[in-house]
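Below, in structure tokens: the form predicted on its own, a single chain.
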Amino acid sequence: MKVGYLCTFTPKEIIYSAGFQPFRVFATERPIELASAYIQSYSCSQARGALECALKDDFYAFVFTRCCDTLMRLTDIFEFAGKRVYNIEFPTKIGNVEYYLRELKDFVEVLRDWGGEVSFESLVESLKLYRELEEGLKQLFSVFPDYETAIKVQQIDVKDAIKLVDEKLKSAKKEKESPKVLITGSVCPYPKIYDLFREAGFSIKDDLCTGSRFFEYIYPTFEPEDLEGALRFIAEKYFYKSPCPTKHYESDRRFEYVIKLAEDCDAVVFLLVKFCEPHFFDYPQLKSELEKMGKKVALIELEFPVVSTEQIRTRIEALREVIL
């Protein structure tokens, strides 16, 4: 049974363990029809375009977690739609895994209630198999960065995933080191973004949401004896992934971490949704740091379903022009 999940923040191992199929849902090139009737036409079109799935498609459940004002209270929509939901409070402010161990063993327990089991077996061996999924996606993407891959293997069951991206990995070819750009904001589901970039010339670094971020993370050095371990595990590893805006750092650790990715870069395109406030505020001060180092500085910004791939076009190739 498919639990649609919107964040990579997300517990998906837990959800795994208890013997449901994780599926991350985004935007689709769907219209949006059903979802206009809950949903303001001013939220994020990735929101928008989740519930229209959420309204449309089999689903067995939906979980959320605490991210930014609009998906937040997306939960209190779904469930007023008449979906099955949970909301994991992920703490904004990252340093208290206590708090959020607390949060973790909750949710273990309406996944029970939902009719799943989650043991101490079943989630070293989730932690396991998303570990691989991760360290492939990572070789992966130091090879040639795949964003069709990297959507899809959130959406299949892990154990395929893992084939996919082994088998891609056979036949990945490496990408050109120059000019390299990085691309930075939330959610971009449509590959066909990604491949603009490289028709103007560039290679691809990325910091997204449908990128890097699913699957860089920091992992704990201790070894899981129990469930309650295990929990741990997962809440220290969920603190230190590729930080987000929608989270509170200590040491500006959000802006070191793009600056940091941006070194080896000759130009930053900001990918933004529209309507993405944690995104846009990060937005100045990133452009103005960014410009310090000499980099070349875009903000693009998209809408779904609807994305002007020529108009898109016309300014990735003027950043291009201007590198030149």
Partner chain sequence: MISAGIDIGSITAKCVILQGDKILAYSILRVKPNLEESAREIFEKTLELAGLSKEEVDSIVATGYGRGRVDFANKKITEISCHAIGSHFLIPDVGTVIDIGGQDSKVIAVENGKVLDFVMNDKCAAGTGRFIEVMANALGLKIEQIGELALRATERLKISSTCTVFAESEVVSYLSAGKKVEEIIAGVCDAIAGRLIAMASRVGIRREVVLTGGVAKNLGVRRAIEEKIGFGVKVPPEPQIVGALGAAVLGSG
The other form holds:
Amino acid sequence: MKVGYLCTFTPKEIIYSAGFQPFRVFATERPIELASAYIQSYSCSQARGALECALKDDFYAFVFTRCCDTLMRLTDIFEFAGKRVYNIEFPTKIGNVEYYLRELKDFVEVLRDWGGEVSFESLVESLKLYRELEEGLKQLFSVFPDYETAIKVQQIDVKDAIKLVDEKLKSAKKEKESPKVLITGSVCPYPKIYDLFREAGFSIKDDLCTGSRFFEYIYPTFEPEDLEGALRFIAEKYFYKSPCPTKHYESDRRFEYVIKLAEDCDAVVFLLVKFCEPHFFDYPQLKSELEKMGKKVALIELEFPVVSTEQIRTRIEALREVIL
Amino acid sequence: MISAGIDIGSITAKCVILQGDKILAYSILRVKPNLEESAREIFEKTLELAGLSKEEVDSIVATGYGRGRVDFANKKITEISCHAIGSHFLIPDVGTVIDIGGQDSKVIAVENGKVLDFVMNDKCAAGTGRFIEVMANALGLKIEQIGELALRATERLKISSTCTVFAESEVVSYLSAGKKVEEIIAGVCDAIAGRLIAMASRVGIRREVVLTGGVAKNLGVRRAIEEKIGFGVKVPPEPQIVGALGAAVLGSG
Amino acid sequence: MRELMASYYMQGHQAECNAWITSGAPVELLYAMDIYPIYPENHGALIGATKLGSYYSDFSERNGFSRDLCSYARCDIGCVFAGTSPIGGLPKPTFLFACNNICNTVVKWYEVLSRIFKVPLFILDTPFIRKELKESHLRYVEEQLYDFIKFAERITGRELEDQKLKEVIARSVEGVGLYAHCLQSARNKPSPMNCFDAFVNMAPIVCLRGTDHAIQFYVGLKKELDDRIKQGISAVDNEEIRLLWDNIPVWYRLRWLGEFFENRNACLVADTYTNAWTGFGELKGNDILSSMAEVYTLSYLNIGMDRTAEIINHLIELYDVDGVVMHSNRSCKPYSFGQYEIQKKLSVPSVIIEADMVDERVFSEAQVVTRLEAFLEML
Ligand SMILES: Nc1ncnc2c1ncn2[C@@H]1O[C@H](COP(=O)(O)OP(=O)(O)OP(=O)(O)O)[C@@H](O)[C@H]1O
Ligand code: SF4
Ligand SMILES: [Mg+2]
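Alt. form predicted in complex with the partner chain, vs. the form predicted on its own above:
Zooming out: every chain and molecule, the one shown earlier first.
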């Protein structure tokens, strides 16, 4: 049974270990219609697109993690629309593992109520599988950032996902190194957008929820010995994953991270979803830091579903011409 | 008792002159920047059609965006109430009125001509006549051709954007990709209907559904709405004047 | 009122150390340490009321901040870039203190400020209480309150004294009590005040909560309102329809809206916004920090939709209103998203108008008039 989730901070390992199929919900190619009866049009189209999907497709439940204001309200809206939901209060301020551990324990109870038992063994197995997937994706992306695959694996069984990544890895051809663009933003579930960059002659590196933010982790170094240990492992794993603007970090970890990523790139594109507050707040100051490093920076604003790409193509080609 | 209803909308001015339950005359004009002048002009034109003089009209009720600018009206009332009353006058068992005008679309839940609840489009939502006009313009079509053309399409393209500017660029890029005009226009009609039905679901859709406003004359939009709600809607012979008619009915006591 | 707030801003400029603070944060801790609180949100409201929202926002927009961001933030940051504001700008902060019990926007906004001013920022992270409040949530917030005290003590070199905090809390509770009494005078029929009066008179409970100034101000206001009731003076001459306002005011249209309703014999007797501050009256004098954790975590915008609808229904009953006017506020997503659903849970009819609290560019008078008039006709 599918359990939908929206945010890369969702502990999908726990969902999977309880016997559910974690399914990352994105905006699709379908136009957004029904969703506009539930939420105003100044919400981001990722939220509206996901709602559209939830209203039309079949899910057992949805798991939210505290992220932005939009998703915070969206949980209630999903429930109002008759969906089974649960929200995990992921802290906004990264630091207190004990608190989050408690939230995860509560989540295990919720899954039990939904008919899914989480055991130490099943959770360790799930952790192992997801780690294998994450390492595989990391390898694949180091050869060729394959967004179609990165998006697809978030919607299928992790075992099949591992196989898929393996296959892709076998046939992947190394991209030429330069010029390289760093794409930063929240989600972009349309592979054709990334193709536009390649067609313009760029190789790609990313800082996106539909790319590296799904698989970049610094794993804790201890071996879990019991269920609590495994949950603690997950708490720490997610605290120290690639940072996201919806979280607050001591020191400016997020800016430092993006700046580091940009070092070997020639240009940076902010690929942002219209109305996405967390990313748009960061944009001006991050942009100016990047420009100080001599990077060319461009902003591309998206509304989902992305149907026509011609305007976006023009922007990207213009950027390519500027850095020649 | 002779009463007149004047509806100064964002795109057109309408006037209906009513005697008892008989429509003596009506007319429709595009509004001018000077709304007072538009009001006088439409009133005089309709009087002429009815063969009446101003003095013979017992009551004048104004509605629509420009209602406040009709200085010679006895009463002013919003088009929400007027569309409800006008629809009820024509189709007594109306339960839902969908009025798609130039700048606003409204869904009104009605019972015995009384407004139970209503919703209107939010600001940036593209579900209005102006939206179709912009798209028609981008395609080099006349607004009257749109409906027929849409019906001819065998396939419908997706117009996904809620923003008129974005949507226009979608239309243009379909054109440059060599897509058929009727398929694009059918997509536009579908998009309008989709947004409307979502909006309507906030007040609930109850039969009979009556379509009013200028866009009700657009067969493409009408068909798309019917497909989405799964039954037929009723469209008065001249749907664009229903607001003005409601105003006239209100004035007649 | 005007003098009170003028002297408040003045003192901010003279204070040895000050903190910029969000409207839902526990200001009592600052007052107990003689740290002067500065409220950028209040400043934003003031800019809106002077109809300079788009003017100051423009300074932010030119620096790359999107027009879709919260207009309080845009104006506040804009004033920093402009180096001034209608009141000559806010004094530079010693540190920043943001609590996300009103939105996550403030976290981002204050991050921006901390990079501009290069001063420390403390985020008080309150879990969103969608359903029940859990012990673990409280513990999490309470621990952070202790962290905050250490943080503030380190920066200012001062120490928080228990006794002083107790006194501030006592004043805060007293002030909130008086304030709530003022708001509730609107239960009288006809009401001696409307929500526009409440908006104009809310600054002291936001900014000066915990001081004698707030107490004195609301003692005065209470007396004035009680007198009005005695003399039969009402806010709207011919009160026929009683309404409730939801969301932050449309600051640049206060007077216009006030007259609009008055001309139609309708009185917006109360609102969810100013009523949100009455919740802070639950603070307890003993075990202060745990009570503080609870009260501030359960703030009006940090709770699930079911609970919000319950509260609005309670206000509907308390003030005996006939309908609700909901402001769908582009700037404030947590306040506005969910309104479509809440509408369906209310015991009286409601209408939604689209606007923004400060950015007058998104206000369409004709559209708002049609919606409101149709609503009144329906009632
Ligand atoms: N013959 C026609 N076929 C198709 N569409 C038409 C036709 N005539 C008018 N329209 C559509 O009707 C719209 C105008 O409708 P209407 O006159 O009801 O608007 P309005 O009352 O001025 O606007 P509002 O109610 O929003 O203020 C035009 O924008 C156009 O799209
Ligand atoms: S795209 Fe931005 S606003 Fe939308 S859900 Fe993601 S973080 Fe929230
Ligand atoms: Mg009209």
